[in-house]
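In structure tokens, the next block holds one chain alone, the form predicted on its own.
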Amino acid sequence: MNASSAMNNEPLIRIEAVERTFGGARRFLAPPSPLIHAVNGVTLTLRRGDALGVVGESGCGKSTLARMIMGIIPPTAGTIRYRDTDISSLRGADRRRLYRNIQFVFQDPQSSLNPRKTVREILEAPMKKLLNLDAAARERKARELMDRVNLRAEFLDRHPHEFSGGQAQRIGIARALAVDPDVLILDEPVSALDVSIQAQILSLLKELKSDLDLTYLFISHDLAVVDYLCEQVAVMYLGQVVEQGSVGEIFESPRHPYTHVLLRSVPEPGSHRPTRMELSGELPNPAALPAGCNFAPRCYRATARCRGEEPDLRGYGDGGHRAACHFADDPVPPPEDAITERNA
């Protein structure tokens, strides 16, 4: 392996056995609040140049995982490392250096931009704080960023409320790029946008990744979006990774029943189906997780073993494909009565 290949394969972020709980604290003259396992034993590696999609239903823990990587909240257990540095140990100037290398793009572009500041002020603030650029350099870079995300430089003196959702998200992306980061964490960056605008933003993100040699951690509930942008996928359910592998492996040979159901929700090419597929049954209470496999109460293949023994996340083949299911050696798509249709 030459030096260039080694660098391209370099692990940038290592997530090792990470857990995050909320609640459980005792209150005066009251029982303790419920203990919620938002993230439960997640291990992932994000390599330089990769685009890793983390997918799952709302409440599965994917956004909590993203916020731990950013250092916004600490893990309850486990470690998250950027290169060789434990993120949770960083303080002060060291934490600011982390933000120089890892930036975040939020789900709601309008609420993530300060309404009192102009676009120029929004873009220049991180340049001043993290790069220590002078006024002339900040002005030049702000104009370059606007061009990079296909917005006119004359918009620099406008305020966020003057923009559409798609334009506001372009500004959010420009702000994230202002400090030349290695990694972008994108938390549902297109879910709040119209479908036609989603396609434009996804095309922009793909172009930026190629042009700037960026690494993406892409949080989504939509496998179709992940299929377009990412090379690797981790499927989460109730705080755990239940399947992981390349986009090709996950789409062509899913091994976990939950992944099968998620794939059924992806429209066929050319389809304009106004419905989406959902699992029958209720999501278990995260404060009272079932014994055995968390997915067993909703799974069309569950047996007594599933309800009493938690499956390990095991590897299949040579490509890094892993699944946590007792039946992963013999995957079967869901029968029609295991899923329901709902208007999208």
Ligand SMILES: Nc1ncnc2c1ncn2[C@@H]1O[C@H](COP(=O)(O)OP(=O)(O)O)[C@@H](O)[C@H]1O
Given for the second form:
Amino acid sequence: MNASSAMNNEPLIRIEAVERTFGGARRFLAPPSPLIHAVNGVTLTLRRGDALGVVGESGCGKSTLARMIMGIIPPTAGTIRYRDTDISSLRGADRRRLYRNIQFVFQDPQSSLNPRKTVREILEAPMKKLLNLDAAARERKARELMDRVNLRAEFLDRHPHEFSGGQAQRIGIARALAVDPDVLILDEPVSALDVSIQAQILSLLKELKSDLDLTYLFISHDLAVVDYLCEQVAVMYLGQVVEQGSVGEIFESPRHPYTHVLLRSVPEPGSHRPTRMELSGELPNPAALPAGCNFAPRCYRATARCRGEEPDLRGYGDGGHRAACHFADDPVPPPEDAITERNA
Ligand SMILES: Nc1ncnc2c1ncn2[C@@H]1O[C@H](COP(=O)(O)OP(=O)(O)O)[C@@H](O)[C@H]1O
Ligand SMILES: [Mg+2]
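Form predicted in complex with this ligand structure, per the form predicted on its own context:
And the full complex, kicking off with our chain again.
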């Protein structure tokens, strides 16, 4: 057994009771802007070697969580730690050093790459800032990175607009790998790409994870993608984790009604035109959260208790399966009329 596998299970990122609100400020002579609970009490641990998928529909707080890990915005409550360091307490050089370990891949590959730089400059910038490599070593590493992501070394002299979406995302991945991080936070890295290209990028990510011993926090609104790449999954709804566990448990024995509904929208294997399903009812306004369980207004099982009492995230079995539903002991799949086909 080598050193890295002996260290498996070591927590790398610990997100504890994290909240993030937006707005709510009082302005002179104006009504206060609405207070939005974008992330509302999330606790998650990312251990070395994990591939943790975070899923949920648009607006549930996934990117806000990613931006807090990136240190772009601080949590309004709770802590995010890398090993033993509180991310939001870091400044200057300490902060820069932290992001040698944690890197990011974004949804829109084109707009996340500087259009005025060549690929060489894009890849070498983080090496210069964080690795102290001389010019020859940077050039060598840039070529290695291109090879890693299956792009030709000649592309180093080109600019981002000369690439297709899939190629641009390969460059985004190469840039993230340029400083040899432990952890990649991937925020919907394939959502903007065609389905056939998605598969290539996902397979590249899978290969890189095992070759480079990486740890992934993989954000997606698509459970099928998470199923392919991840071993663990956390399902988010309105800023909260409503269910989490191994991908096997979540897919085979979901306990939360929202997870049941999400699973209904996963296309059958081999189907090229997935049927888009959506929940009946509106996604509640995160500025006016319902009393009790957040999901109750759209839930096929909701009772008076659900509308009055917020369920805790409770554990089931010893495999880390947790669900926040008063009826999680007795899960029931949704009736047909709980979801409708969307005319996409
Ligand atoms: N800077 C911001 N100011 C105000 N509201 C925001 C801001 N960023 C995100 N939100 C709101 O927070 C909620 C969660 O957004 P986001 O984290 O982007 O969700 P997701 O990535 O899951 O689609 C949404 O209601 C969104 O409108
Ligand atoms: Mg997002």
